[in-house]
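Okay, so here's just one chain, in structure tokens, the form predicted on its own.
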Amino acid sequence: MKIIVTGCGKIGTTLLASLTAEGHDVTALDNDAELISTLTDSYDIMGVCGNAVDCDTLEEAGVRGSDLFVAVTGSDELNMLSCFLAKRLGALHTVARIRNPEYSGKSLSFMRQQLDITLPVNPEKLAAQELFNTLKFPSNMKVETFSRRNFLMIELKLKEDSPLCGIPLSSLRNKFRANFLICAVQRGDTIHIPRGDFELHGGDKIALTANPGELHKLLKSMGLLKKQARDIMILGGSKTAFYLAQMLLSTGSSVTIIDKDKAICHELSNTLPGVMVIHGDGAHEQLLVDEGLRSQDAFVALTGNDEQNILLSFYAASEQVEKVLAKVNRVELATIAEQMGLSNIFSLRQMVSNVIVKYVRALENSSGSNNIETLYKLMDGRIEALEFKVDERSDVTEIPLKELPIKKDILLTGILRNRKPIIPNGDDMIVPGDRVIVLAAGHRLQSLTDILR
């Protein structure tokens, strides 16, 4: 497909990189002529240097006839417009990075409408949706949701002395008498789509997949199910911080907020009224002991400073918080940081990336059968989980799984049929209507048919 992504900032350059490793004619645009020379020498893309809503910049860099064009500037008022000008100029299909909180509901709806957007995205309030789900589980692990919620999957990294090792897989589920099931594990730097005979190891990374209900009952087994988050401090008065205080406080949660920005601090105190707002700097760690650190039930670091937020982190760990998250946007520092055992990791930047790319492969299936409707790439991105709506045309349907040819380390994970969750086995079959979700690691998959050899 022909790509124009606008606004080469942190997402614009991650989105960049997705792009052309899915194989996309990419072009670059932004007003910035120096780091446009360095996006064109690290990856293989076109580059215009220019205002995105000139319209003779914009037909500079191939406007009329593209497929797709990304507005991801640091302005939603500018990715606004420069999509409803590439759609005039013949775009057939525009993304727009939309966040200011103003900018929801039905004036969100209305401007879409009216400026014939196709997607706007929102990067923190899905960051924000992300960590509301994660704090909703007690125990240190990561949690994606499918099938509107019907069925979670978490990512966990395994202590030594975790019940679940030391046992082949196929007898996980009789021991703890719950129905879930394991279906990828990283080992070192291996990753592995086990068999029913794989044995799990302390240190292990794994990604379990069950509905709601069977992971509560896993957990408790296993005595990870402690109290759920209902104190919470966050780190860095920013817009994800204020979608996610919105959401805790639906829930009768506790919100401190801490900022050393006083006009941001008067802010939230105005639009947040149940969050207690703290003006003052974070990294002095007195600040955080006094404001209640050691009484909280978990803690959130969302400065723009990554260094800031892993350190914080980690202090706040050494604290006995239950439950700590931390935002770091660059790979090699959420790497080093995993490493040395901090486990909740996100990245607004990823997240952003994963939405685009899932439509993008949507728009390239557009005539198929199968309809991607979720992504989320999982150990260190080096798998994708995607869920699937399947209708009649499917060429899988109908027929029970073990007879089908599917390609090696791909993984049926679960089928939502008449909202009711399924952890397949052999003899299930796929019917038109399911909700299939497939685990796949070095597959770039845009079909559920593309699971078969």
Given for the second form:
Amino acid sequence: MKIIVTGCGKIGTTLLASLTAEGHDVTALDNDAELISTLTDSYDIMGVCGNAVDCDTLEEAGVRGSDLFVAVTGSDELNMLSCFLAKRLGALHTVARIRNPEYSGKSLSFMRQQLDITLPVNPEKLAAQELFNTLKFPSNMKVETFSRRNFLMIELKLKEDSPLCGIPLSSLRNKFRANFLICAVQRGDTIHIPRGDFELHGGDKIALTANPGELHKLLKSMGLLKKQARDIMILGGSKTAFYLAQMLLSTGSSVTIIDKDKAICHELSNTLPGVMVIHGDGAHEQLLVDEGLRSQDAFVALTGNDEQNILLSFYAASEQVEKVLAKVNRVELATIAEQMGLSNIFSLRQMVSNVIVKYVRALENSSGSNNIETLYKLMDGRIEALEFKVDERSDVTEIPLKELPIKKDILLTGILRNRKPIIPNGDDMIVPGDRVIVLAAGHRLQSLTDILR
Amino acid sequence: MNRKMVFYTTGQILLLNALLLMLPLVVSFLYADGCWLPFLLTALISAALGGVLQLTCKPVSNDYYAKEGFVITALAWLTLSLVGALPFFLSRQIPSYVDAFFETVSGFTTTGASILTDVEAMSKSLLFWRSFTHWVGGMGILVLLVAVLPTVSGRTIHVLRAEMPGPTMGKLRPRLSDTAKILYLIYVVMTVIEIILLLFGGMPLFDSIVHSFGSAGTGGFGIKADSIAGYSNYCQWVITVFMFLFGVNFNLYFMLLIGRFRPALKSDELRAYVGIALTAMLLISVNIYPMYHNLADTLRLSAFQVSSIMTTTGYSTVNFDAWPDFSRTILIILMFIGASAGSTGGGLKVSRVVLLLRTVRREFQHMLHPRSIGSVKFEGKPVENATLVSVSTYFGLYMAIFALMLLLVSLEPDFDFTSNFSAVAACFNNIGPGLGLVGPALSYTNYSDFSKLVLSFGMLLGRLELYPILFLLNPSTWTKK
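The form predicted together with the partner chain, contrasted with the form predicted on its own above:
Next comes the full complex, this chain leading.
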């Protein structure tokens, strides 16, 4: 597909990298010439330097006949305007980053309709949703939902004394009397798609699928599920913090937000009446303790500074706060922090990039029979979990799974039939109408039949 | 440095070269000129060498940067010239390997400087190979490689940047391999059109193909002792026009193809290119009119020679060494200006000359008004200071290397200053024939082996725009990890 990305900041660059890796024809548009030349040196893309709301520049970037125009500059208005122009000049679809909370609800849907924007993306809201999921589930765990919440996939790091360790996977289901599947294991630097005889060790990072009820049962018998987080402290009054607080308030949690900018504090207390807003510098540990850090169930570091987020998260963890979440945008820092033991790290740009790549894949497959519904990257993006909708018969349907010649490093982790989730074994088969969740390491799947050798 | 990547890519180039050698092999069978064995042997050697490099140097990582780009380009061209010289040497039609190397470098770099004294005595397949090297070298062997192979890394652009002439390189399409394919497509189509037009003019098929290769790559190897002079006026005009067209930036053709006529025709470089050519043609016409007393002949001769020298082709329809000094000097100046960036021609490139002159204008203004802020514009956009600095540096380095080579060549006992100066200028700028003892009617054969090697390196330096060869020869490129 021909894709134009304008605004090559953090999100734009991550997006460029993912889209070129997917094999699309990508053109980058930005008004910073130096940035453009660095990008064209590193990725196989065309660079155009100029203003994204200048028709000549848009024409030069080849907007006529392009399949998708993505505007992710720092300004909502610029994004909307350039998407509008691009659409009028001939782009088929447009994606705009719109993040100002004031452009939400009715005004957003009105503008979206009038300006013909195919997909508005709000990175902060996406992040807030993700953080919310994590807060409501056990610690040391990342949670992703498939098939409209019928399947959950969690990623967790095993402790040395975990009851899962030292038993072949094939006997695990019986031991816990729960229906679940361990679909990927990261040990050291290598990724395994495990078979029945695989044994887990302490320190392994595993990905596990189950339906919500079974997952609950399993986590309980593993002794991981404790009370839900109710008292939550958020550091940094960013837009993500605003959305997150809004969601938490609606479930009855008590939220404290700390920010050092007085104006931001005033605004937050105006828009979120139920929240305790503290004006102060969160970098001073004493302030955190004074405001009751030790009695909190969760601590979320959302300042604009990666290093500060990491350090204060370590501090909060040392003060026995049960759940610690940090926003870290730089990939290198995230890796280091993860190695040192911080398990819940979020990167805004990776999330946005995932959403748009998923959208691009959906666009690409919209004419095909097998649609990709959800895409989720796990284990640092080395494994992809995809959800396909099976519309009609093909080479993979109505054959027991154990007889299907499936490629190495690919696993069918779940089937959803008539709204009922099935964790498949060798005798199950795929029938038309199913939704199928597939896990792939090192393969790029475009349709369900790609899983066959 | 990612050495394995460098040698691996060189291996790929050698395999590609083995494939390219099949063409002259076929020609050899068609004309039954008995030269098939040297071509077959060379192809086998090339394939074997390439295969060994491919097997032993499988790269661990695909990463490479500007440095690898430069070194790959330089090494590929050097290896290609060394191997490409074998058919001449093995067939014993050029008995000295240094001579054969000179001839092949001259071919690939699209120079067209020859050591042959009797070109008409050569076998057809060898003549074909000589001109075919022009065609391949004109657009670039690595561009060809990128066009036929899937891109392994987003950084492949560094190789193309090192091979494509001009101060900056613009992509035509987001994907590099698509860009390379489009460039070769335009190139092939234009070459075929020229061949057809020449056939209409009654030129034999073999001659049409060979001369089209020579003008497409702006090379200039002829197959007749008097170059193009023996062909009809129509053929001479066709070649004049096509040489000129191949000296235009290929990006402009792409813009025309996708219907962006306005910016293509308004291009600063195109206007300067046409302007310089017309002015030179007019001045020479006035200057040589007394020699011919015929307006049509005068225009044809001067247009052909200006087009041939400015695009750095080097065909001739007349012994221009016999022209007055004024005309000869204009031709020498045109040698240095050269063709457009992004074309198949050599020289400094019109865009660099324009940028240099505009920088000079800004500097003058700055001297008179030290607080003034002036910007240099090119193709409607302000040019960044870094680009201007690199153009000025390039010009300085160009002149310094020219002076050094002139000094080395002046060691020759039997040559005068005019001959040496024009020989170095003609090789460095990839033209071919010079003045005096290396004039269009004579050849480089009387130079010593040492001078021939100096001039060969001059041709490579000129074609690859200095830096790749300099980095290849710099020991620290190889000693540092």
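From a predicted model like this one, the values you see are computed outputs, not experimental measurements. Numbering follows the first chain given and starts at 1. Heads up, when I say rigid core I mean the largest set of C-alphas that superpose within 1.5 Å between the two forms.
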Practice problem: With both forms fitted on the core, give yes or no for whether the Cα of Gly442 moves by 2 angstroms or more between these two forms. | Solution: no
Verify the C-alpha shift of Gly9 between these two forms: is it 2 Å or more after superposing the core? no
